[in-house]
Amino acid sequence: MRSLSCDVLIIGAGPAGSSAALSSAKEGLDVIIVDKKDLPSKTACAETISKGFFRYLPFKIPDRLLKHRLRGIKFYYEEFFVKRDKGIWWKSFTIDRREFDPFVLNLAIDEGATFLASTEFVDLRYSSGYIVNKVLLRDNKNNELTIYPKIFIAADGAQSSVLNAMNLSKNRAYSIGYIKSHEFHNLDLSDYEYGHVYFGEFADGAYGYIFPKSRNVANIGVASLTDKELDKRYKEFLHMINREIGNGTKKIDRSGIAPIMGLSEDIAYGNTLLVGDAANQNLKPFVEGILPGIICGSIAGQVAAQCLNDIRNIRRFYKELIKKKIGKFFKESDALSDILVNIYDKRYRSRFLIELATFSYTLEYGELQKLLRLNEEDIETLLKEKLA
């Protein structure tokens, strides 16, 4: 068995941990990045990417991955329709995930990164506080590995095996999100210069969508806290935009799962950090995740660097450094979240009027706050004047 020292090891190259690669390489750590695939890619995303967190980003994002821009977002509940175009952080690009992660990679492997292809996490040996001191991985051709690192960093998802191996995941409902999807091609849409998201039965408790790529290609599904019937639910989203869809094919499948609550009950352990879906580092009601991860993978591997000799503190300045930065984003989400599952669960009468204000902040978190307070005949009556 070959053995190797590390001062960062992190488990999972997409965008996240390989934005965690960049910077701790960048100040000259020795990191080394591991995945169970050839190259990172992830199928289950709608790859969509708003313009209003590019300030936050820790590096550019060239043109030539920006497949096609979205000026707005367009809301659809039986006879209730929202437009919104307003302002950056409706504006938005398609990319294509087959390309972006392998870009941000390999800026983390020009800065001295050593990437492992093709080899999988198997188990971890801790010490008391959560300290990660022996990682045991295993390559395609099951050659085993032992790898002793300084810092830890989980980024494999939100099906984690780093946290499953630390006993530190949580069972509780809805903390994953299901994802029915496929990219199809060609489509003739008549209107490519928008996303449209769609609400009612076939999505309860989430939402269908549509998120072109061009004209002629789009990311097409639906999204639900249950999975319990939920080819069924899509085949009748198709069935609704049957028009839009006309004789376009299925030819990537998107389905998978996603973070909705947290995973585990904090995001930094001992000398472990956990970034992107493994720290639910994503932003509701959309569960927007590729720049947020990006934007909180670049701060875990600028802590890596300065707590490699002061562990005792990486878990403060980690989740210190994320508040600053982007942390007013993270609260706002976490409470829209909490009412999102809150009416799903109790299932409110009028709860995809409630999710179509919710998505389009036709109301607000305290106006949503109050309306919740009331009765159901009154929530459905506001809303209707709201949203007519």
Ligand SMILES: Cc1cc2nc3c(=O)[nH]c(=O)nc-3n(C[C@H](O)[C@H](O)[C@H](O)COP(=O)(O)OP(=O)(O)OC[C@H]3O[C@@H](n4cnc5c(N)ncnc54)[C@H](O)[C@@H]3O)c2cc1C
Second form
Amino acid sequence: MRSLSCDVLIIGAGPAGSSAALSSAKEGLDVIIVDKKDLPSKTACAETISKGFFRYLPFKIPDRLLKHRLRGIKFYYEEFFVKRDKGIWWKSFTIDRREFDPFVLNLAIDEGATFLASTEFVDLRYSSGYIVNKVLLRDNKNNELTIYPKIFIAADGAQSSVLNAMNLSKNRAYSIGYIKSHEFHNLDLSDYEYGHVYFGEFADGAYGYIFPKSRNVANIGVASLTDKELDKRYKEFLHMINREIGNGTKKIDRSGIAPIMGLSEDIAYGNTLLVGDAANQNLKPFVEGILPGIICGSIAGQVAAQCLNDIRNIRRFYKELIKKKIGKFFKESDALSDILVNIYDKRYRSRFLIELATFSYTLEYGELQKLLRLNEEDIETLLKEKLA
Ligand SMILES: Cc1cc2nc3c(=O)[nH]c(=O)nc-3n(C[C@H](O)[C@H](O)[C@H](O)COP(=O)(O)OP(=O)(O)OC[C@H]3O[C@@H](n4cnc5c(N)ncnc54)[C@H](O)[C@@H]3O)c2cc1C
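Would you mind giving the form predicted in complex with this ligand, to go alongside the form predicted on its own above?
What follows is the whole complex; the chain from before opens it.
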């Protein structure tokens, strides 16, 4: 069995892990990043990134990766309609993750990180205080490899096996959202410069969506806080938007899961930092995780360099830097998750109107909290007035 030592070992070469590899390699650390795939490229994604996050990124995204510009988002529930396109946060781009994820990984490799492809995390050993000192990996030829890292970064996504191996996963109700989705081709979309978001029974607790990648191609799906009858509800949604789909055909299955609440109690333990989906670093209500994962991954790499030889402050530095940089977005996101879960759980009669008002930011968080204290009838009347 081969064995290696390194400063930083990162499990998962998605956007968050690759960004952590890039920033720690830039700091001159000896970095190994592994992925069970030969090249990262997540298929479970609507591939939409908000322009508002660009200014927080550690690198510029080349124009060639920004495939299609979206002017804003249109929201629909029965006869109610809201259009949002004012301000940078409603502007976005669709990307192709088959190109985007390898691009970020290659930046890290160019900076000196070692990438071990087709290499899966198997298990680990840690001493008291969650100091991970030995990590077991296996490649696709069944060769085993042991790595002894100083700092360990878990970037292995929403189904993190690192969290399981460290007994850190907590099974809370509604901690995961379920998405049934496909990339459709051969469409002839009438309104392909906007994302389209729909509410109703088909998407309980969340939404149905069309995020165009061009006039002819779009990611179309249904997200929900339950996986119950998701296939059936996806069919209902496709039926509802059948005029948009026309002769469109399903090309790539993009179904998957996304964290809605923290998958573990904290995002740093001992010498271990969690980044990206493994750390619930996506923003609700849209579970936008690509750019937040890159931003937090970059912070994790910097903190790894800062704390390489003394990890006592690693947790504090990591959390403080995230808070300083994009903490306000996570705070808002956590508050929104609570509202979404609450309205789903309590089965409010007018929950789809509340979702429409929440997702479209028609009501501010404070207003929403006040609204939910009213009785059902008043909630409905007030929302109908507001959304008319
Ligand atoms: C259907 C759907 C639609 C979404 N749409 C959007 C969107 O439009 N915009 C947006 O910003 N976000 C979206 N998200 C969220 C986004 O995809 C994630 O937040 C983002 O991919 C998180 O990045 P990550 O690097 O943390 O994890 P991932 O991208 O999941 O990468 C994790 C990597 O770890 C590897 N890995 C996993 N286990 C192991 C193991 N045991 N050993 C080695 N490697 C391993 C995987 O192969 C993978 O490459 C969506 C999510 C879903 C499910």
